Each structure stands twice: as C-alpha cells, then as structure tokens.
Amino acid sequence: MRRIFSGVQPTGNLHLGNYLGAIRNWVKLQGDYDCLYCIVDQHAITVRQDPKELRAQTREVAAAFLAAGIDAGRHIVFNQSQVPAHAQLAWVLNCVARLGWLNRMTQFKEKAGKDRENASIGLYAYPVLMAADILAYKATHVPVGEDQKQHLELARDIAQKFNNDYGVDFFPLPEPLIFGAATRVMSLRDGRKKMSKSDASDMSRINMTDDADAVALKIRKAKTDPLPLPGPEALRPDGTVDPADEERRPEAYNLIGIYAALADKTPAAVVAEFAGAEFSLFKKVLTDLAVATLGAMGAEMSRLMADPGYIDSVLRQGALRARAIAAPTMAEVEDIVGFLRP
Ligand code: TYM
C-alpha cells in the first residue's frame, strides 16, 4: 500500500514556498495515494506561540489545505495534537535516535542560532517527532520542499535502527517526494535566502492570503539583476538550464522557477519562452499568473474561515480517522519494545 503523510506548521503566514514546494504537490498526489495531511501544532510549540494565535492559525492552515483542493472526504486532514500516537511514538523513537544524528541537523542550528543553550529540548528533538508523524501511519512517501530533505533522511535512519534494534521488519523506510520547478522558493528580497514565514520583511514573501495589489507590489519590487531574462545561451545541449548560470543569477532564476511552477512548465521552457525579455514585462505576466492562482484560493480561504465550526468538524473527523490507523501501530510498537499492556 502506498500512503502519504505530510505536514505544515501553523506558525505565521503560509506563503508561496509552502504552496509550490508542498501543498500544490499534495493536491496532485491525491489520485495515487492514501493521504494524511496534518497541521503540526506540536511542532509549532517548539518555539513560543500565543495560544489564541495558534488556534487561529491551525484553522487557517486547514482552510488553506481545503482551498488548495485537498479532498478531506477521501483523504485525512487533521491537527497533530488530536492524535496521541504522535507524542507516544516520538518518545520511543527518542530512545532510538542518537544525539550525534540530531547534532547534525542544520535546521536546528539555524533556528537555535547563537543562543543554543536557551533553545527548547522540543526544538532539538523536533525531527524525531517528525519521524513519529510519518511512522505512526507507516507512510511510504512524504512530499516536502527541499529544506525538509535532511529531516526525512533522519526519519529513514530512525526507522532502520528501530527495525535493526528489535530484529523486526516493522517500519517501512519513507521516501521523500521532492518535485516540481519550485522545491526551494527563495526570498523576493534576497535570492540566496529561503522564502520563510519567519522573515521579518513581509516583502520577502507572497502570502497565500495576499490580495492582488499586495502580490503585484511584491513582484514589482522583487530584487532582480540588471540583465534581461536569460536566453538560449543559458541552456545546455540537453535542453536544461546551466547550473552555473543559475548560481550567478539567483534572483532571476527564483522568479523563473516560481513562474514555471505556477504555469506547470520547466524552468528551461520558461527561459526559452521569455528569452532576453525585460524583467518589467516578465514581472507583469508573473503577477497575472500568481494573482489568478492565489486570488481564487485566498477568496475560498476567507469563505471557509468565516465558518470555523465547519473547519473544526473537518479536523475532528480527520483526527478520528487518523487515530484509527495510528493506534494499532502504536499498540504493536508497545509489544515490540516490551511495554506490558495488562
Ligand atoms: P514547514 O511548516 O516549515 O513547511 C511546510 C512545507 O513547505 C515547504 N517549504 C518550502 N518549499 C519550497 N520553498 C520554500 N521556501 C519553502 N518553505 C517551506 C516545506 O519543505 C514543507 O514541505 N517540519 C515540517 C513539518 C512537518 C512534516 C512532518 C513534514 C512536521 N512533520 C512530517 C513532512 C512529514 C515543517 O516545518 O514544514
């Protein structure tokens, strides 16, 4: 059986990176897999959250999933804290994962920054909870953006070590699914920095709830270089973009990648199409496309958010269905590790 698990943290604004790197791909995968799409509120509290805001943002992420086209009737949409198996399995996996493995996690280093001593234990153990999310459902595939790749490799290592330590063939090793033209959307202000919810400048990202004017302004102000768009000289004989050109022009290729993802094309096809055009023109076309996609979704999100009772009922149903899958896995884990279940 092929099963997908993936999640988004309900921390701040969902942005184009979350959409193009993850949620949009989730929508596409619904026909081929059984999917669980989760709002990971337990991950969110690894850094301080305002309780009222956390609740509101949990609903907002749920609304974004539905507005983007996730079918909560066929698949499972829920918030993590409502399924006890995540925290229960995370504890067992904390005892399987090694300190040395976690010490290598680049996201922890970035998020903890210089004040490492003052970071929460939760922030450090974050990737183990993520492994538990996936393994509680024995998910086989995990669609994410590029930045989660290291965490997924860790989840595979943890699954493998659990199987080895206990001499079982219990957890499948989950495969990352990282695809599309925008697996790593960069900041609109700095092509070498990831587009992120936590960036202080709202101009650095396009939020899923931005209106047409905001999207237009942000794209118009997006940093580029003085050259026009790359043309055929930037393509290699096999028709793909030359990585050296991409490296030289991060801002240009970020916008090209965003356009390509929205238009369902490859970056090379976009380079061929706009060869040598001025950025002012390209930015107008990009704005129209972004507004067309996000505008409809933003309107649907607002409509859904006006009815929190409905969103809560979707999450409640989702959690019931998720529990029914995770609880038996957790019971088996308890047997395997030797917890007495009298
Ligand atoms: P989070 O909430 O930071 O991001 C959610 C998803 O969006 C992707 N993403 C991006 N993709 C492209 N460009 C960007 N600039 C960009 N920024 C974010 C992320 O890769 C992710 O797929 N740890 C996860 C949540 C999580 C999870 C899981 C994911 C918890 N448990 C189990 C998969 C499986 C996170 O913080 O994502």
Ligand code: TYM
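In this text, rigid core is short for the largest set of C-alphas that superpose within 1.5 Å between two forms. For clarity, every value in this text was computed on a predicted model and none was experimentally measured. Residue numbers count along the first chain shown, from 1. First, how it differs from the form predicted on its own.
Superposed on the core, the two forms differ at Glu251: its CA moves 2 Å or more between the two forms. The Cα shift for Gly100 between the two forms, taken after rigid core superposition, is smaller than 2 angstroms. Comparing the forms between the two forms, the C-alpha position of Ala67 differs by less than 2 angstroms, with the core used for superposition.
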Given for the second form:
Amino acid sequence: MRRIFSGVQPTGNLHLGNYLGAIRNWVKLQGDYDCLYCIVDQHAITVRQDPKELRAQTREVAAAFLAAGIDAGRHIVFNQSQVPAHAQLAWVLNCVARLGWLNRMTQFKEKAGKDRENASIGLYAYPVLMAADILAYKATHVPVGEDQKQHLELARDIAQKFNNDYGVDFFPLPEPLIFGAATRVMSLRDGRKKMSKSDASDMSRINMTDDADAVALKIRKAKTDPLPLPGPEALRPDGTVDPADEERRPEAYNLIGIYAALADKTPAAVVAEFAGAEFSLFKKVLTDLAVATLGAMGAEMSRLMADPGYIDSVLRQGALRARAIAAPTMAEVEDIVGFLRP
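Shown: the form predicted in complex with the ligand; wanted: the form predicted on its own:
Partners and other molecules omitted; one chain follows.
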C-alpha cells in the first residue's frame, strides 16, 4: 500500500505559492495514494503563537485544504495535536537520532539566526517530530519542497537506525515526491524574492482567501518590465527557457511561471504562445485564468470559515481515523523498545 503523509503549519495567510507548490499537488495525488494531510500545530509552537490566532489559523488551513479539492471523506484531514502518537513517537525517536545529525540541519541555523542560545529546544528538535509525523503512519511517500528534503533524509536515517538498533524491519524508508521548478512562485512586487506571507505588502502575494476582485487587482498591479513578453530567442536548443534570460527578467518570468502552473503548461510553451505580446494583454489572460481558479477557491474558503463547527467536525473525524492508524504503530514501537504496557 502506498501512503502519503504531508503537513502545513497553521501560521496564517496561505498564498498562491503554498497552493501551487504544495496543496494543488496534494489534490492530484489523491487518486494514486492513501493520503493523510495534517495541519501541524505542534510544529507551529516551536516559535511563540497567540493561542486564539493559532486556533483560527488551524481552521483556515483546513478550509484551504477542503476548498482546494482535498476529499476529507476518502482521505484523512486532521490537526497534529489531536493524535498523541506524534509526540509519543517523537520522544522515542529523539533517543534514536544523533546530535550530530541535528547539528547539520540548515533550517535550524536559518530560523534561529545569530541568537541560537535563545532558540527553543522544540525548534532544534523540529526535524525529529517531522520524522515521527511520517513514521507514525508508516508513510511510503512524502511530497516535499527542496527546503524540506534534508528533513526527509533525516527521517529515513532515523527509521533505518531504529530498525538496525532493534533488529527489526519495522519502519519503511519514506521516499520524497518533489515537484517541478515551475511551482516556485515569487513576489508580485519583486521577482527576485520568494512570495511570502511575512512580506509587509499584501500586494506582493495572492492569498488563498482573496476574492476575485482582489486577485484581479493584484495581477493588474504586478510588477513587470517595459519590454514585450520574450519569444523564441529566450529558448535554448532543447526547447527550455534560457536561465540567463530568466535572470535578466525576473518579474516577467514570474508571471509566465504562474500562468504555466495554473494552465498546466511548461514555461517554454507559454513563451511560445505569447511571444512578443504586450504585458497588458498577457495580464488580462492571466487574470481570467487566476480568477477562475483562485477566486472560486477564495469564495469557498470564506463559506467554510463562516462555519467553524463544520471545520472542527472534519478535523475531529480525521483525527479519529488518524489515531486508528497511529496508535497500533505506537503500541508496536513500545513493545519493540521494551516498555511495559497495560
């Protein structure tokens, strides 16, 4: 059986980059895998969160999953803290993981910055909890971005060491599912910066909660350059876009990449289709496509978020189903390591 586990932190303001880089791909995977899609609220508190906002943002992410097309009836949608096995297994795996492995994790260095002594233990041990998230369900595949690939490699190392230490063939080694570079979405105000919820300007991103009018306005105001869209001269002999041309015109290629992702085309195909067109025309076509997809999604998110009781029921039912998978795994782990159980 092929099983997917993946998660998103409930830190608010999900945007187009989150949708194209992760959630849309999760929707596509539903036909080929058993899927568990988790709102990882325990990961979120590795840095200080306002409790009221954390609850609201957990519901917002759940609404985004459902509005994007994740089927919570066929698959499992839940929040991490409702399943005790995540934290329980993380402790066992903390005792398997090696300090040297965690010291090599680049994300901790980036997030802790220069004030590492004041970072929480949770932030440091975050990758072990991520390993527990995956291994509690014996997931075989994990959709990850490049920034999480190192953490998945650590999960594989921990699984293998657990198996070796206890002489068992218990945990599978999860395989990464990494999607194409076309899903990398940059700021609408600066094509060299990644689209981010932390950017001070709301015009820099398209939020999943934006309605059709907001989506249209942001695309219309998106930064471009004075030249027409690139044409065949921007393509290499193999038909792909020349990276040097992308580097020269980051805002142009950001919009081309967004259109390509929404239309399920390659950037090269979009360049060929719109060669030499003015940006005013291209933005109109992009707006129509984005509104058709994102405007409808934003409206559905608003409808769902107006009924928090329904969202809570989806998460509660998902957690019950997740516990039914994770609890037996945890019981077997306790037997393997030698814990006495009732």
